[in-house]
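Read the single chain below, which is given as structure tokens and is the form predicted alone.
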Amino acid sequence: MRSITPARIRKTFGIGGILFFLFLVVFAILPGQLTGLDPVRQDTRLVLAAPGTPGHPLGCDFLGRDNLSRLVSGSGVSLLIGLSVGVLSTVLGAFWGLLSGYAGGTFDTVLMRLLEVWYALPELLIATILMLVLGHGIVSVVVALSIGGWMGVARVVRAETLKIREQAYLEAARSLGATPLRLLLKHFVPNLLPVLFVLLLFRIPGGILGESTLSFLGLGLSPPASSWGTLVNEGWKALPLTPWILAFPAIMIILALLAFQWAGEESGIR
């Protein structure tokens, strides 16, 4: 018999969180295979229908539109937006890690001057205020929060960035005469990706609950559209009388982010 070791255990968890993590891409993208009903449908006959109602596993909301289309339908926003925050984050932050490790020198201490001030800076209070100026919508979501999210990755990347610059290939490299964007594109990136992989994984679940929050507070989506944060939004609105509204999206939250989480542990950053 195998013994139980911590080594296990985070694999085992990791393993777990890539099968959650593609439960929820088939999930998201076959919502009317899955229930066979129109999120945005209204009854007013099962208008807080219990779960269980038949026909309904997961009750209605307030207006009669069935819980389990719409926590599918706001799946597909909720994983849509995630993605698209860790992939936008990651990018800039990416870029800005590189050109500040890779210059070196008053270049470099500017560029992380920079980064700290704007770093100092809560990244719910730098999406609130984006927000308000955008307006709403996924794309506004999507901008407010990669642009407040994107410096934990910069210095992750700028210190593997430095740690790169000290190997002796490079110089033998630049003996050989390779120009600088030859040697970010053929030593400094491809060095970098399996990190910037990982840290795309730890920003993906950092999408998803700040849409959640920003949807809570109002400042997300806008109705008819439904994701996650919407619809915990929702039930927090009908809690004293239908508390399964605010339940099915809250746990469908904290899986996704445990799940992304143990994948990102799994990965390799310890």
Second form
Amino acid sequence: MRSITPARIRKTFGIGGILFFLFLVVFAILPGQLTGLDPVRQDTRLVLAAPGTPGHPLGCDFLGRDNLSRLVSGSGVSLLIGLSVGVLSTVLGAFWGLLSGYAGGTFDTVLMRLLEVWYALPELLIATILMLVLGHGIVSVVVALSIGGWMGVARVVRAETLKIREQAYLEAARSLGATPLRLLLKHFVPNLLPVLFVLLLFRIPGGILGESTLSFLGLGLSPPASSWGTLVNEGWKALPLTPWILAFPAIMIILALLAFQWAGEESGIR
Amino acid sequence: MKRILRRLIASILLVWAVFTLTFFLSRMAPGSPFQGERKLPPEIMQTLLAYYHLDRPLPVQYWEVLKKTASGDLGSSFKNPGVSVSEVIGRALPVSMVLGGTAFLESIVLALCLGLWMARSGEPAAGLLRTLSSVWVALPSFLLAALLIEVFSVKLGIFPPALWTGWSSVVLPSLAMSIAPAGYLARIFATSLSETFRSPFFQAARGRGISHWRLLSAHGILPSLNAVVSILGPISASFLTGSFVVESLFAIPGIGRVFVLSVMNRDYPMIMGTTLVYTGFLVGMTLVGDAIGEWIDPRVRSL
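Can I have the other form now, the form predicted in complex with the partner chain, not the form predicted alone?
Time for the whole complex; same chain goes first.
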């Protein structure tokens, strides 16, 4: 019998959490008629209704919209943003790191110096300034956060690429006359995939947190859209009266961050 | 000496690169700082643009602003004409320094205590503490702030929920800012400590039978501090982004709030001024962190 250790609990929680959130995304994407959730319908008689009101298990917000529906659709939006930021920034970073590590020499030095400049700035500072250029909206948030946060990935991928370069199988492939393209696609990329997967798991919570912070500050998504960030923002404004409106998205954010973080930590590296 | 000089040049280049990026990004942004509720007649718009030299070609503008900035003149705010950027920053910076400094000290003290506790406890407890610390790290600062306000201002009424009115208003925001970095630092410190505990020099010191306290402080904690000190630069970045959020939440007139407001208003000189202050601060913190690292840990010097 296997004993229960904190590490195993974290891993189970992480994987279970991710499955739960993927389920939520599917649920949020399904049309309202199927799920019975409508995040935009207002009922002025139910403004700030408490949880447990018939038909509205989580109550209603300041415009009389159903909290549960808004939470589900908001979760979908936030998770999609988190996933997209994760994928986009991992791809960007992988591209940069692979290029730098594979090319070597002066090219590598130049790319790494550029990376250092970018890396010196906090993700949120870059993203905020980029939001100026891009305007509000889901795509803007994804692009801004991805451009703000790919540098860590690039560093790790470059280090891994340098390791692979020294491997005997690579030397063998090269001496057999493999073209650079073949080397990249058949040897570097497949060997990088496990690392990339873990990096992705660490980037997703970064994207989720970035989105919620930007939207919370009023710099991300604008009001009609619901995401964890905008929901927290609305909950914050009604805090003394109805603390649960803040609590629901808050709990979701913490659960999501933990799920991805633990899944990442227990699946290798670190 | 030569190394310090090289670092300094690299830092200046970094600030210049950030200046250039910020300049072009903010000029690329759609909309203009003079677009308000009311539409301005085209002649007035033209005069305004000419007054601020915004009608010139971009490279000319870039050169002008760069020259002015290099001589220490950050210009005046577009949104509140007549108010100079340096004035606004001069008023906001001390507030942020007090807040950030307090949060910084709090997080270091918390991290050292927690890290020591994590490294010295046995397996089931250590795993539990590690789990707890990752929950801690995952707490976004705005949630923590909401929790603190709910408990200490609304329920208990001990500390003010917002504004900047003396020492009592430092407590909640600084706590909200320091908790997450403290959790992160504590984990790094704990890892470094447990490595030190296993190292031969520590075992030898223990074998010589020196006092428990001296063993722990001089042979355990001091050699492990370097891991913490070396990430002080990057960690100060998290205080910085913490300051955007926390200052906006508590309505504190600090530099984070000034930055967020000027981004919303497209106030180019203000954005440039605050971004440069931030970059200078980050560069400075990294240099200071490295200097402290060399000072407390001779092993770094030989590298």
